[in-house]
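One chain is shown next in structure tokens, namely the form predicted on its own.
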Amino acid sequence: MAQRPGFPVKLQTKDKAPSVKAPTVKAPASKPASTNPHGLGLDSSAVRQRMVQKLAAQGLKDPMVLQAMGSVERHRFVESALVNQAYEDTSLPIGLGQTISKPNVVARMIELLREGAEGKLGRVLEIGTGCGYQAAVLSHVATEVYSIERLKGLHEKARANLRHFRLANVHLLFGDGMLGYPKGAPYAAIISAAGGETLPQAWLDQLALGGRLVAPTVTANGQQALMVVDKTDQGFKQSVLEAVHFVPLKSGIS
């Protein structure tokens, strides 16, 4: 595969403001101190870490995205009476008939992106913020990342969630995901965390050249499977891979 751009692009900043806030949480000078209050030593590298081995054990190999996976602190993300099984290779109830998606299921699909591209992606799009913890691991390996959530309640958990971090390059939006974020494209990747029959024409569209679309989608079975989307010179070159099961994908705010 060629290798992806990483499309640094400049948002214009005299366009009129769209109708999603973006806030930006700033960068401190240094990181603050672990505020954990479960007492159950999750704050040790070394719980991320068997869990990253575990990862590379079933067949994830991208280092940087490794990387990533241990750096990003998921008990931070899951509720307090759930906190024992953060680092489990399991999916978790995060509110408001959600969860957060298993560490097998996140580095899978944020491998998948990466695919074919050398160094940090460029601006990225993912469709359902959640609890913020595969914003946080995607901030990681790209430049920007731009993370839009249709439920109020999970766009504010977010925040919360991610004020700890203190990650520059996300910013989050509340709006409808169907329809992407305009403003910021072209995007070198996008990603979803939820999946329907077909796929959005506006992420197709928000989609730089030589960029690529992971997301779930239902097959003809009627069950749900990973697709890849490589948007090419000739068009869109689609693969549809193994079965996966997410929330389904809807329009609107709530």
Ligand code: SAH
Second form
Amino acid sequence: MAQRPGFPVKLQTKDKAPSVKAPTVKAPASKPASTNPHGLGLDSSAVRQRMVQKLAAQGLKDPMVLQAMGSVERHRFVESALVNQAYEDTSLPIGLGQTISKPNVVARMIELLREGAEGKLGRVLEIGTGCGYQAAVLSHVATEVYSIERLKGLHEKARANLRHFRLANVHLLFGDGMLGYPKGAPYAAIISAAGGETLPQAWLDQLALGGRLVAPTVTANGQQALMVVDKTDQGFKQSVLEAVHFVPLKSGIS
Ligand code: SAH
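Swap state to the form predicted in complex with this ligand from the form predicted on its own:
Below is the entire complex, every chain and molecule, led by the chain shown above.
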């Protein structure tokens, strides 16, 4: 397979997160200040390593993806009531009727994106920022990540969640991802976290030659499946992979 282009081009973006001061909390005099603010051992990398071992046992094998999955603290993206489930292989609600995808699905889709690519991917477009988790994982495997969300509430939540990580190569955009994001095009890879009836033309247009698109899409039997599209100099090559369950891709913003 052709190598995925690297695109050294650096685009100017204006979405620098404003710096916020963390609230200063005084520890009570009798107790030493906690080194584990969540009190659940979730700040320990061992928790994530266990998750990575499970992913590897499930057949995921791209070292760069496993490394990324092992380094992004998923518990920082879920509500405190659900934090205990953050490293289980389950999707979880993130508000406004949307969900953070299962770790297995995130890893699988990114592994598909990287298949045949040497080193990091170039610019990647993610449709459906949600809570920002997948964007954070992508930031470890790509030079630049453009992530677009149509719900203002989630766009802002992702911005707040990601502030902690200070990922200079993640650019959060508020808008309708069905139109892609022409300013960042062409993309070495496009990944959608929401499933539509068809693949929007804008995604195909904005994909670089040699680039790959991975998106859940409704197939002939009315069920969603993962669709992989490669843009080659002989045209688009499409394959339909396993069945998946993603939230619907919707047009417009809200
Ligand atoms: N990657 C996310 C998953 C979020 S769920 C995470 O790690 O949390 C999918 C998201 O796609 C939802 O937040 C939904 O609002 C968003 N979405 C659906 N249609 C969209 C569109 N046309 N443009 C941008 N975002 C869209």
